[in-house]
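The form predicted alone is given below as one chain in C-alpha cells.
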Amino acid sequence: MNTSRFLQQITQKEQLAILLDPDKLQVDEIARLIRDIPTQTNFLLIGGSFVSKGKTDIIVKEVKKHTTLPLILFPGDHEQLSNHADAILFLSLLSGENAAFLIGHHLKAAPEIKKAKLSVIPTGYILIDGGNHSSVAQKSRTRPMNPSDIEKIVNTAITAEYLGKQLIYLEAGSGAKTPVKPGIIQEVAKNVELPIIVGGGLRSRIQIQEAYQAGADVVVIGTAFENKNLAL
C-alpha cells in the first residue's frame, strides 16, 4: 500500500490501536488473543523494547492468519522487523539524547526495510514520564520528559515536524501509572499539524475519550489489554 494512503487511513479521527508485544506472546496464544481484541479496533501495532531476533516475524505471520486488521511494526530496535507486516513506524526517540535511537538503529534497519517494501512512516517519538521506569527508558538509556515541562514537549514536537516526521507519538511508557495528560496532548495538537498517536497507561473509556477530545488521532492500548484490564 502507498505510504500516504496508509497514513491517511490510520490517522482518521478517534482510531484505536492494540499493541502486541512479541516478547510476551507465544504462537499458540495468538488465535485466542485475536478473538479478544475489541471490535472497535482499527489496527494492530506489533513491537516491544526487548524482543529476541526473529520473534517479531514469527508473531506477525501468525497474527496475519487470524485477522485482516492492518499490522504496523512498532520496533524497539533494528532487529524487530518483518516483511509480512503492512507498515512500520520509523521511530526517532527525540526526547532522549542517545544517538543509537535517533539514527543508529535506523541505519541498520534501512536496507532490510527497503527490501521488504514496507510502508514507512517517519515518526517523532516522545517519551513522557508516566510515573514508572518504563522499558523504553531502560532499553534506550534515556530519561523521559517531565510532564510539567509542556513548553519543552511542545518544542520537541515542533522540531519533529520541521525534521519532516509524519506522525507524533506521545508515549507514557508500558504500564505507566499516569497516561499522557490531556493538557499536553492539547498543546501539542495546537502547535503542530501532524497526526498524534498517544499511548501508555490508558485503561478506561474515560481516559481514551479525554485523549481524543484533547487532540489525539490514535490511542494505543497495550498493558491493559494484556492484563485483561481494559474497560471500554
The other form holds:
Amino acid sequence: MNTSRFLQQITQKEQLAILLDPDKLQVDEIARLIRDIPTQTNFLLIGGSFVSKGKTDIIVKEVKKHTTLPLILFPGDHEQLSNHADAILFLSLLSGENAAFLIGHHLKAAPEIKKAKLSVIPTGYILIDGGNHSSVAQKSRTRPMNPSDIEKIVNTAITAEYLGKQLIYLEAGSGAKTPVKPGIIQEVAKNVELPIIVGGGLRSRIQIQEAYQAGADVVVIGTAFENKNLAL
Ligand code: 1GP
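Switch from the form predicted alone to the form predicted together with SN-glycerol-1-phosphate and print that structure.
Okay, now the whole complex, with that chain kicking things off.
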C-alpha cells in the first residue's frame, strides 16, 4: 500500500497500537500472545532499544502467521529490519542531538528498506522525561526533554513538520512512571497538522482516554500488555 494511504489508515481517530519487543519474546509464545491482544487493537508495532541482529525478522514472520493486523517496524537501530512487515516508522530522534539517531542508522538502513519495499513513514520522535532512565535515552545517549518546557517540545514538533516528517511520536519511554501529559499533547496538537502517536507508561483506560481527548491519534501500549496489566 502506498505510504500516505497507509498512514491515513493507521491514524484514524483513536487508534490503539500494541508494541511487541522482539528482545523479550520467544517464537513459541507468539501464538498465545497474539490471542491475548485486545480486540480494540488497530495495529502492532514491533521493536525495542536492544534487539539482537536477525531477531526482528524471526519474530515478525511468526507474528504474521497468527494475525492480519498491520505490522509496523519501530526500530531502535538499523539492524531491526524485516521485509515481512508492512511498514516502518523511520524515526528521527529530534529531542536529542546524537547524529547517529538523526541520520546515521537511517543511512545504513536505507538500502535494505528500499529492497524490502516497506511503506516508510518519516517520523519525528520526541523523547520526554517520564521519570525513569528510559532505554531510548540509554541507547541513544541523549537526554529526554523536560516535560515542563512545553514551548521547546512544541517547537521541536513544529520543526519536525517543517522537516517534512509525516507523524509525531511523543515518547515518555517504555515503562515510564509518568506518561506524556495531556497538556503537552494538547499544545502539540494545536500547533502541528501532523497525526500524533503517544506512548510510554500508559496503562489505564483513563490515561488512554485523556491522551485521545488531548489530541493523540494513536496510543501505544507495550509494558502494560507484557505484564498483563492493561485495564481497557
Ligand atoms: C515505548 O511508547 C512505547 O517505546 C510504549 O511504552 O512500554 O511503557 O507501554 P510502554
